[in-house]
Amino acid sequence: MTPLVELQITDIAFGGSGVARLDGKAVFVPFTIDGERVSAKVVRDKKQCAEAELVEVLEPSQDRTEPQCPYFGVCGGCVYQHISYEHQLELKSRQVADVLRRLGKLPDLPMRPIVRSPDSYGYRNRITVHAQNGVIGFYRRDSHTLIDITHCPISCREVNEKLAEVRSRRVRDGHYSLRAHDGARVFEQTNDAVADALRELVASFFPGRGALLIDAFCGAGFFTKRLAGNFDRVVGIEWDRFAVDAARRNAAANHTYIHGNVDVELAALLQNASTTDVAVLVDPPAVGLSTATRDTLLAFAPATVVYVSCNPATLARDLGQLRNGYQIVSVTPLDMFPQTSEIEVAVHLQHNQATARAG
């Protein structure tokens, strides 16, 4: 029987784990916060580090709350549900920062405040639940095994409503995503008034009218869009065909939207470009930027980079190669995901020979 071992807490890990230390090792605990002692039972010694299973807070923190959701603790999704929300805040603004200067080495951030979501519960505009033999759900934890869930407190009203449709039908084994909105079947953003908050903050980043916006990565046109009026022209890159085609309805006279490999695309796009007043915004996947992407940008040097990302370690990682050219001006961590340990990220960078001209 592994015995009980009392740990004081000390820091919560990205991803959303407690940090302590036993024996000179680092120990990560789920569902505990900073500043707690806690018992807690070792489940994996590893080499470098362990991890345990939450028995008894032994010690709570003030930031301790009640869970809303009956579910949290074996559902897969939410790890934040025992935090004030406000200190969610707080771990995930020091976790970017955190991330970007030990991976990206970016000693000297210009960190903004967090962009919080107005509603910290019932924000979710989608979700995929599973169906296997009778049980629609989600996963468990650490699980491939389906918990029968009726209700999800982090989904809108919208989209619970879509799951008791769901739920009051015989449906075949499968994946069903439920949407608030309907629509097109392309990417969007999971919470909307974050999202308004996010296009609006990339607006910011340009206050006078440019030449040419490159969106890689554009999708149906969620920036480009609201970009239209601050270019003389706009050029969107997606390899999702579907979503082309719907950034292409509706689309302004003065935006071209182009289904192709970013790698590839920007490259030329760049390359061709007949001005130097250039901007470029990058929102990739949780990958972030391949290497001939970074190489690309440093290479035709646009003016402006805005870089929004889902992943703070893969955007340490490219940050850490860009700053051989640019700058970085702002960056701005937004809540998206509340309750998760999800965080969304939007970084205005300008090259290092635009900002000398400024000056």
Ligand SMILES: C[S@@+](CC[C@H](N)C(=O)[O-])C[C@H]1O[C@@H](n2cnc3c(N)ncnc32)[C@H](O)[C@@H]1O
Second form
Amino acid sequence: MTPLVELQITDIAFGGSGVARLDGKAVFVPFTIDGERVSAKVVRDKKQCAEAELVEVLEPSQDRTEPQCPYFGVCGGCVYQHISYEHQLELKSRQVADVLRRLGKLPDLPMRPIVRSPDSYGYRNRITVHAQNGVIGFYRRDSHTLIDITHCPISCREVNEKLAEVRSRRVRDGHYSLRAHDGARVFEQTNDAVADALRELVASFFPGRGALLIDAFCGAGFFTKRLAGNFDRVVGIEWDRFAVDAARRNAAANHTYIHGNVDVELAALLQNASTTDVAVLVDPPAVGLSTATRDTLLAFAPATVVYVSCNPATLARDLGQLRNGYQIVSVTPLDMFPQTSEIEVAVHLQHNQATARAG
Ligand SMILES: C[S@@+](CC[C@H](N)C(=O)[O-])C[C@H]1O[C@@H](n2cnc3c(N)ncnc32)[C@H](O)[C@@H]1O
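Can you give me the structure for the form predicted together with the ligand, which would complement the form predicted on its own we have just seen?
Whole complex next, starting from this chain.
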């Protein structure tokens, strides 16, 4: 039988597990909080680190709180429901700074306060549930077996109504995307209130009027449409045909949308632009920017780059390279996904030559 160990949790790593030290080795313990003393069972012992399962909280943190979801701990979705919302915000802010310093080798970070979600539950405007042999729900943590879910407390009312509706039918095995908003089935930000705050934050990076904004990875034009008034011309690039069609609907005269790959189209656009008055907004998927796109930004040197990221690790890698031409003006974490380990970050960068010109 695996012996129990007593551990002092000193931090919470990106991903959500508490971190302790045992004989000099890092031990990761999910569902614990920094400052707690716990007893745990080591379930995986590797060369560099170990993983343990929480058995008992011996000295609880004052930030320990009651999870609102009966599936918490079993379901693979949320990792922070046992932590007060205020402390979740502190942790996420710290994790972003930590990951950028460690992986991006970026020591002096102009961090701004994290943008909180007005609702820490009931905010998700879409979920994907899976159906198999009459079970409808989410996958278990660390496994591919399904748990039957009747209600998801982090999702909004409309999504839960759609879940109830799917459950009331005999649906075929498969994946079901449940959305609060009707419309094209294209990428959509997950938390309406924080998405609005993100869009306003990005708009605040462009107080004057610019010549050209390139919105790479533009989706259905979420940022483009808001920013069009700040620029003479805005061009979106997106490879999802349905998103481009949606973006082109109601587009003003100064918007253009290119259906294509950012890796190819961004270089082509920058080649023909005077880069001293060009801003590029990148909002890539979790994999971050390709080497080709990073090289394009450094080679053509648009004056301003705004990087919106849903993955601090790939953001750190990309900023680590972009700092060879760019200065980081600000880093703002946003809590788009309360109760989960996911973090959104907006970074404002200015090319060194543009900074020198402004000075
Ligand atoms: C994180 S979403 C952002 C969408 C949009 N900015 C928004 O806020 O709604 C990333 C988008 O990039 C698109 N995408 C991913 N890789 C791409 C590529 N190499 N070229 C063009 N579009 C890409 C995806 O289809 C998706 O719509």
